[in-house]
Amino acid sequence: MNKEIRNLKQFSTSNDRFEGAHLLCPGCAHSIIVRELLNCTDDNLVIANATGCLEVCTAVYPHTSWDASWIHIGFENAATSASGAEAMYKALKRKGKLKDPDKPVKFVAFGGDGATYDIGFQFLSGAVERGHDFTYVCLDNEVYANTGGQRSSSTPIGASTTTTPAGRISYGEKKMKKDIVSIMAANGAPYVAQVSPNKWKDMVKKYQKALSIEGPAFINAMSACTTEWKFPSNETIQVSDLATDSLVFPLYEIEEGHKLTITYRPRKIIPVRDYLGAQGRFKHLFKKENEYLIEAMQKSVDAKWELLQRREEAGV
């Protein structure tokens, strides 16, 4: 059962089933979206985490960061195993072998970038095509944060990672991000959507519809990342507003695979550069020889706001 959510003040002192007391680095955004997770519903939860760094600073033995169930897995498998997990569920209640039948139970996994877009990815899209029903949440900091800052296919063109460091002959990342919302869109998934912590009511209402319907849903969820993104540990919803006003992350949601609805629409849209002149990893960018990168960067962005547009419109 999804909580009436009024406002911050309430929602912020509910009950918390994930726990402040963790070794995420300060300013990281995975505990934001995944406390609003958590809090948004009344429901018993079963959650399977791909091994990462929400993974390995919420579970340091003998201390754990979550009051639900809570299953840690290897970085392909979180799909698969809430899916094993919602198949059992199902069996056991047609056996009539469960003690609360009636009680509802969501089934939820959480992996970053790399276990999602990469090495994940075939298994999330068998989870999808199978009809499973579970929510898949990526949090996406666009980088390998947890082993040392390498690229993942989220990464997006022009970073300097440890793997696409920048440098006298290189700018950087060379690929462009791949659209995984899209993707996920065409593999099936009735419901999938992209959020930001900094629009949190847009993200609440998002994961209550994902919980809400029958069927997989997946979300991608932008994680600013203090450490890799080379940014103040006090400005992750300063970064954030900054990616959701510059469109470069623009929030929208995608229903029965083509249904495409916009979600914010910034009052005033700002410049790609302002964006990417907040982070550490783009500083090369604003050097001479690299500036058409950033001129180049915003017409792409430019490009998929109007396609984004233009599907909503359209209903396709």
Ligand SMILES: Cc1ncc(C[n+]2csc(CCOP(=O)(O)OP(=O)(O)O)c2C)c(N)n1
Second form
Amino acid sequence: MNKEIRNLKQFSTSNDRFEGAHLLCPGCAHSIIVRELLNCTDDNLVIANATGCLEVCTAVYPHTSWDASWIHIGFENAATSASGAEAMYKALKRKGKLKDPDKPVKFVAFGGDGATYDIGFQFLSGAVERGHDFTYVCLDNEVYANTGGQRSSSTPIGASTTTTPAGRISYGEKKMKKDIVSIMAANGAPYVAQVSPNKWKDMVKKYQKALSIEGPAFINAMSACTTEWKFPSNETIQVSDLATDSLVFPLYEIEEGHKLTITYRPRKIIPVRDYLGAQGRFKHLFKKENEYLIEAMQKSVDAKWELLQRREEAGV
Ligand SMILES: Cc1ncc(C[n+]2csc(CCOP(=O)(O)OP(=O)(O)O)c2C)c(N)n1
Ligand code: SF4
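With the form predicted alone already on screen, would you show the form predicted in complex with the ligand?
What follows is the whole complex; the chain from before opens it.
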């Protein structure tokens, strides 16, 4: 059952399933994203966690930050693991073998963008296609952070990473970020959404919706990474604000594959360059010879926003 949320203080102090003691970098957004999900429901949870920063930093033997059923699974298999546990649970229920069959259980998978957009992509697609009742949350920090910052198919154009380093002959990543939300909607997930930790109420509402619906739900959570994005660790929420207010990371949901709703409209839309300028990974774009890329990125963000608004109006 969804928890009643009154205010941030009550919400942030009522958590008892994810400990603040962990080894994530100070300022890492992963913990906010996870904590909110674990905090928004009273139901039992079975959690599958792909290899990545979250898993490595929250379960260092003999310690664990998780007070919930938690499975560490390979880099590529979080969706497989959560959907397998869900199928087993249904089978045991059918056979009358559950101790407490009326206590609701929710199945959740967490994976980074490397695990989700790239290496676990076919397993996620298969689990969604099979229609398992689970929620998949991608901790989207746009890079393989745990292994030192290699690019993924979520890395935005222009970002400097260890495998797309900016320098004399390159401006960094050459490809646009993959549109995983549209892909998952087209894959048949009845609920997909984007969330960001600076909009905590929006995030909670979407988590609660995702956990309540029957069938697979996919949430793409922007997770600002102080280490790889290169910003001071006390600016996680400010950088997230810049992402949502510049519309680089728009907040919306898609129900039943087509009904698109924008859930946050900035009162004042800020230029994309303000978002880029707050992070070291885009520093080189402000050199004269690369400035054209900032213009191109602004145009691309404007076009995507226009498209989202038209899709919302048209309901298709
Ligand atoms: C099959 C496989 N390939 C590579 C690795 C090494 N590996 C572990 S974590 C990781 C990067 C994880 O990146 P991401 O999924 O984006 O999560 P993040 O650490 O950024 O949160 C890699 C490459 C592995 N564990 N298994
Ligand atoms: S490297 Fe990035 S994602 Fe990993 S723990 Fe640090 S801030 Fe979080």
